[in-house]
Amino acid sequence: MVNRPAFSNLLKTIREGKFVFTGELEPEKDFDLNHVLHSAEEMKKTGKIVAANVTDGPQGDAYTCSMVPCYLVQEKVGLEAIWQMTVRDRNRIALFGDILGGAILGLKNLLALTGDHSALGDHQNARAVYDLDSTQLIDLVSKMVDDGTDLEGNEIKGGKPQLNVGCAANPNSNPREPEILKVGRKVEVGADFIQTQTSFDVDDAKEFLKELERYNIPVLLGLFPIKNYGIAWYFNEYIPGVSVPKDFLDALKKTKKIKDKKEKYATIDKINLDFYEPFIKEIKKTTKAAGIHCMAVHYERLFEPLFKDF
């Protein structure tokens, strides 16, 4: 475990012993970025979001660059971003040049992914590059904030880059100790910070961070507040090792029958809000979680009633 100081908000937030929140932002095909600026001013007015994620081409789609909104987030509305960063379609080359430009522009935190690949996505023709591995990706920007070089061991000129690298780990791997022992080499080379994918298992959360104990680095469950039946019903057939709980499933199918949207977003949040809440308490309560990340992409209605009492 690396001992680098806290260059961003977050990383120093967590460190004064606070238990965080972060969001997500979800850039899609837009030229028009107001819809996430909105989601972001949203996670801001709660007071209780540090941080917003910002993906980088979910799904393996071709999504705008996730570098310019991180930075519009930042400048236009105040909130510090996370910038996700795939190694799925830049060599280091590339991975590097954006790393220290996306520094340049003021960005302290990067998540290093290895990113959905692009047979997934809606350029399946598309050659995936994967040059460095999500491990190799965080050795990269340590090489580049401890030591002020690139891979090869060239200067960086003018300064180094001062950012914040985290991870992220997969509390629904089965079976579990290679999942932890990959986590590992990650914090070996130089991880802060580790998100989660989304967990829906209180018990197996629990049991996954108790885990991640050994390595002695902040984790933020990663938890994904479900604004409708269909997302549920996608999330249980087709993300791989993820199995949304039946009754949640079956409550979310219910709203399906009601007409009056005004009631139907009210019983949506609240099977959400019932789930959620004692979930979230449980995991500040009973681990040494240092937050949850909350994958609440548009649907920015249900973060002030989730975080209103912590």
Contents of the next structure:
Amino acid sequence: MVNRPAFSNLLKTIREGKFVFTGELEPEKDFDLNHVLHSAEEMKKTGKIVAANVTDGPQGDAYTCSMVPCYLVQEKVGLEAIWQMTVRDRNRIALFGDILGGAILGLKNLLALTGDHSALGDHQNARAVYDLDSTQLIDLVSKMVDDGTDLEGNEIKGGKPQLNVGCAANPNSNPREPEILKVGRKVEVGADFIQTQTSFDVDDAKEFLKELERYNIPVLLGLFPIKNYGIAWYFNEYIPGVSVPKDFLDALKKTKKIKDKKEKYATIDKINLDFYEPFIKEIKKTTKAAGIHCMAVHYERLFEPLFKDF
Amino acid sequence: MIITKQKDIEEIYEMTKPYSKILVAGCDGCCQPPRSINEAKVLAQMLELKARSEGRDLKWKAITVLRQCDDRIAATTLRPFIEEYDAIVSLACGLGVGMLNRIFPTILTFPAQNSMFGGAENNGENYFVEYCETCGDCLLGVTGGICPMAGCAKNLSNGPCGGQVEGKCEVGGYIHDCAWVKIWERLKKFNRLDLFTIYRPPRNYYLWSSPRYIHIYEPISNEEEPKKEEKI
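Let me have the form predicted in complex with its partner chain next, following on from the form predicted on its own.
Next comes the full complex, this chain leading.
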């Protein structure tokens, strides 16, 4: 495990012992990034979100790159970005160049991911790269940040980039042991923090967090408040390994019949608050989790009421 | 062996359309799936039928070669015939097609197959499976004999990724086994999870980049020779 300085506000806040919240922004096939910036502004307004992830071609789709929205969110909104970077589309040369470029632009957090395979996305004939895997990407960042070199030991001129690097872990993994062991490798090569995939089962999440304690690294548990029944249904039907609890799903289903938009939104928000408030309280009270990564893209209106007591 | 899949007949026909006399050459080098004399004959007949339906006359001879990827065997088998034909259609993998084009520079050889992968046949199971990607830097010694390059859709050296569900891979609709879960199971069984948990650094993909050459014979001498710099 590395003892790297906290370059980002995210890591500084975690190291101060505060229970932190991070949000998620998703640039899609966009030339206009206003919706991303609007979401970032809404997050910032809550005063509770310390940083927001910016996704890198989720589901293997060809979307606007992650680096530019990260920069704009930091510059125009003043919210710190967590730069998601997958190894799916770039080899070690391109990854190195991008990381250096992003660090020059002032990005402070990088989340190293494998990335959904391109065969699942909208360019299924693409050649997936995977020159490095996500663990090796963390190794690359470590060499750049700690040693000031590339993977071959060639020196970076003018100083070392200042980045903190995170990794992902999936609480829904079954079997779980290889997932836990894999995280160990990532910590060994220099991960500073973990953000997990979404969990809908508090007992299961607690067990997972307990297993990760052995690595002594801050973990942000992923939660996914759901803003309409369609998303919940999609999750249940199409995301294997993830199941939305039946009561939660049924409650959301009933809101389909509500005609009045305002009333519908209020009901959906209440369902989410009833589900997630006790969930977060339980996690905060009974585990060593450093915080919550809230993946509710375009559902920022929930953040204020959900996080107000934390 | 090299696993192949026959190209669509339309594609083969279009390639051979400018020629009126073709030599259709099977290959017995890798026995499965069969692409020998009978398959060569059937393909030739199909091409003839297609030609006739378009009012063309097509002459053909079907023949097979013990191994098209061996220059001496291929040359001695086919040389007596090539003068009489305008083009060769090869039922071999790309190695055979490449070899015939090299040893018979005066005539074009066209592929009837798509070369898929270096595969193994599990008797009783209705598929060929890729166990090895010929990467040039074998990892099987540290992965319980299961190759993460051939078995993992993302070629991960330090898997699994987060996309496995109950040991099945996200690519292909959760049907295929996750190689890294299999590796974990196997190493656990032999109490060798120490091999699982080690970090494997970035790989040398230069070994995997085409074109690749290996010298078959190096001169042997009892005299001391000056050391040469190693070059690939």
